[in-house]
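Read the single chain below, which is given as C-alpha cells and is the form predicted on its own.
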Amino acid sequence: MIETDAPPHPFDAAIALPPAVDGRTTTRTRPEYANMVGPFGGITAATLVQAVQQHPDRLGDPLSLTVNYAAPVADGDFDITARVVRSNRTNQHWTLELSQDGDVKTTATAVFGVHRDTWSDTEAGMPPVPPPDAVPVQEFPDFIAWARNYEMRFVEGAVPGQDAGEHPDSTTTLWVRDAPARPLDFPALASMCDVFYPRVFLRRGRYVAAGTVSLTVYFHADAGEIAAHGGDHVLGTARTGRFSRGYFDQTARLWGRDGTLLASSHQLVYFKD
C-alpha cells in the first residue's frame, strides 16, 4: 500500500499558521530551527512573509521585508498580527509584530504589491562560480541545529575551523538550498537571506557573541521566476562594508542558476568581541 500522507516539508512545518483572528495568529517555535539563541532569524522573517501571504486582504506579491529583531524569542508559543496600513492601486503596506505573552519580541514592515510589464535591466552582475556540484557541502557544528535544514556549498568564505587567524576579507559565496530540497518560494528565499554566519566570525577567524539586529529583503524575483526556479540551489554571496563599536552591516545577493537576480538583502549585525 502507498502512503500518501507524507510529513510536511521542515520549513513547511515551521512557518505553518493557522487563521488569524482579528488579525492575529498564533504559533509555536520549531526546535529543528533553533539557532544559539532563540530561533534562527531566517525561519522568523519567513513566518512574517508567510502570515501576509496568507491574509485574504494581501495584495500581489512581496517586495520588501524589514525585520527588527528586539529580544530573542523563547521557546514556545508566540502571536503575529499583522496589519494593513494602506492600500494603493499597486502595492500595499503592512506593520507586523511578534509577541509573547503580550511581550514584543520583533516588529516588521513589508510592502507587498503587483508587478507590472515595464523596461527592465540588471546591473549586478553573478560572480563567476563552479557549478553546485564541483563544491562540496560543508556541515556546521551540531549545536547550530537550523543550519542542517539547508545544503550548503562554500566557493569562498567557508565557516573558519577553530583558531583559523584572521581574514582579511568578508566575503562568503555559496551554493544553497533546502535540505531535503523543496522548490522555492518567497518565505524560503526570505530564510536564505539570513543564512550568512556573521561576517565577522570570518574576519576575526573565530566565533564571537553576534545577532542579528534588524534585516532588510528586497525580493527582485517574481511569482513566475520563482514558480521558474524549482529546488534548484540559489547562489547567495555576502560581504560587510565595516565592523565599528561593536556593530556591523552585512549586503547580500542571491542568485538562480540561471543568472536572475532573486533577492538582495541588508543587515546590521551586534558583535561582542
Second form
2 protein chains.
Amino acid sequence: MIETDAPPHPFDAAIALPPAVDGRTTTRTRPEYANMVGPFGGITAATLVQAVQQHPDRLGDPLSLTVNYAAPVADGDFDITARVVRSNRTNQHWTLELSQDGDVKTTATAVFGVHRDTWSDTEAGMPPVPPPDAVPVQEFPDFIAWARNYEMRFVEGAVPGQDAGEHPDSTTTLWVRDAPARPLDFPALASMCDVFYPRVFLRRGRYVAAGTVSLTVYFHADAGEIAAHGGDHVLGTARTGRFSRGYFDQTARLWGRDGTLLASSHQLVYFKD
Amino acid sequence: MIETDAPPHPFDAAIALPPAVDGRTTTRTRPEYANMVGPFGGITAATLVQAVQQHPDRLGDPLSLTVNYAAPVADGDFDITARVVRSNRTNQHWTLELSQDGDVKTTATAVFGVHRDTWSDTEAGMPPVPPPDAVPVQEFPDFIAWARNYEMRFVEGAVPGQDAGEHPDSTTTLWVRDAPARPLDFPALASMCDVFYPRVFLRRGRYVAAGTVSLTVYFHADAGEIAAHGGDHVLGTARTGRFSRGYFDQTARLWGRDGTLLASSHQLVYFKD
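Given the form predicted on its own above, I would also like to look at the protein as it appears in the form predicted in complex with a further copy of the same chain.
After this comes the whole thing, all chains and molecules, with the earlier chain placed first.
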C-alpha cells in the first residue's frame, strides 16, 4: 500500500464493524449506499457476512446466507448480533439479527464451512455476451444513491426509461463491478447478488412499489477463486419465475469472465401493482 | 369425514404438534419418514411450517422458508421453538429452532403474509411431459423409509441403479404425490420440495455421502390454488448449477398439472466424492 492516507473505498467504509462485545457490534448506515427506503439490501447482506467473517470463532468461508428484510433500516446507528448455533467439524451455523433501539429490522442465517477437493463440474452455462468493454455504462437515476457505487453495463434488460412500455420477459444481464474498482471478496459478492433492480419494473416498464422480503446467496467460489477474480467485472443475470398476488421470485447467477460460477442467488420480493 | 376411526395419514401424524407453551412444543421423529441419517429433510421443513401455521399469532400464509440442517436429528423427542420477530401490516417474520436436549439441530426463518390482487404472470415454462398415468411408478431402495410415503413417477433422471455409470446432466423431472394420496397443503408442498435425491448421485451414477445444508422454499401458490390442487400429482424438476469442492446447489420448481407454478425451491448440499 503506497497511499496510506487515501480514504477507504466506500464499500469498505460501509461494512467496517468495530469488534463485537458479547456477540454484538454497533455501526451506522452510510448515505453512499442509501436506497429509496432505507439502505440497499446488498450492503446489509454484505455487512452481515462481514460480521461473521471477523468473528473470532468463525470457521471457513461463507457457503450460504439468507437475509430476511423485516422492516426498513432507518438512517443512523444499528446493532448486529451474530451467534454460532452449531460448529461441526467442517461447517458452522450462524444466526444474526440487525436491530435499532431493540427493534429487529433484519434477520439472517449463514452457513460457513471448509472446502475440500472433490469431483467438480459446472452445469449452468454462462450466457453468451460481449466483453464488458463492448457494452456502454448505464447511469442510474440520481436518487438511487447506492447505484453510483457500481459500474453497470447492461447487456439486456436495462432499467426502463420513461414510456418504456411493457417488456415480454424479466431477464436482466449485466457486467458489474464496484466503482471505483475494488478486489472481490465475499461481502462484495453477497452485495452484487442484490444489484438487480426489481424485475417487475422491467416487465411493467415503470417503477412500482417493491422491496426484497428474503434473499438467499450460495457462494460457489472458494477463497482462491475470489482472490483470482480480483477487481475484474462480474457477469450477472437474473430472471423471475412467477409474479403473483403481491410477490415474485428472482433467480440470479454471477460469473467470472472465465466462466467461473461465483454465486447463485434467489430472492422473494413484494410488489404493489 | 366418514371413517372417523381411520388412523391419520402418516404425513399428518408426522407433522402433528401439541399446542406450544411459551413458544415451545415437543414432538418426536417418526420411523415412516426416516432417511439414511436422521429424518427426511422435507418432513422437518413441513413440521416447521406447521409450527408457524398453528401458532395463535400467525398472519397469512407461508411466503418463504429457509431451513438450515445443522446436525442430524436423532430418533426420538425434539423441541421446536417458533418466535415472531416482527409483524408488519401484511407480512410477518419468524425464527425457529429445532433442538434435542438443548442441542440445536436445525434453525429456520420463515416469512408469512397476506396475498393481494395484483398484475400476475408466470415466466417459467412447465417442462413438456407425459401425464402421470403414462409414467411408471419407481420403487426406491427399501432402506429409504421416507420414500415409501411418496408415489414417484420419473420422467427423466430416475434414481441410478447398480452400474448406472456417469450421467451427463443432473436434471430429474418427476410426478410426485403423497402415498396414500392426500390433499395438498403448505407443509406437504414444503416437504415435496425436498423429494429430489442428491443430484450428485445422478451425475456420478452411484451413492455418495451427501446431505442438505440449507433449503429455501418460495411458496408461489396461495391458499386457493393449494385447495384447488387437491390430491393430484405435482410435477417437480430439479437441477444443479455447480458442483465444487464439497458442495453443490439445487434449484427446483413444482407445478400443478394445469401449469400453476406452486413453489420454487433451492438448496445447498454437501457431498464427499
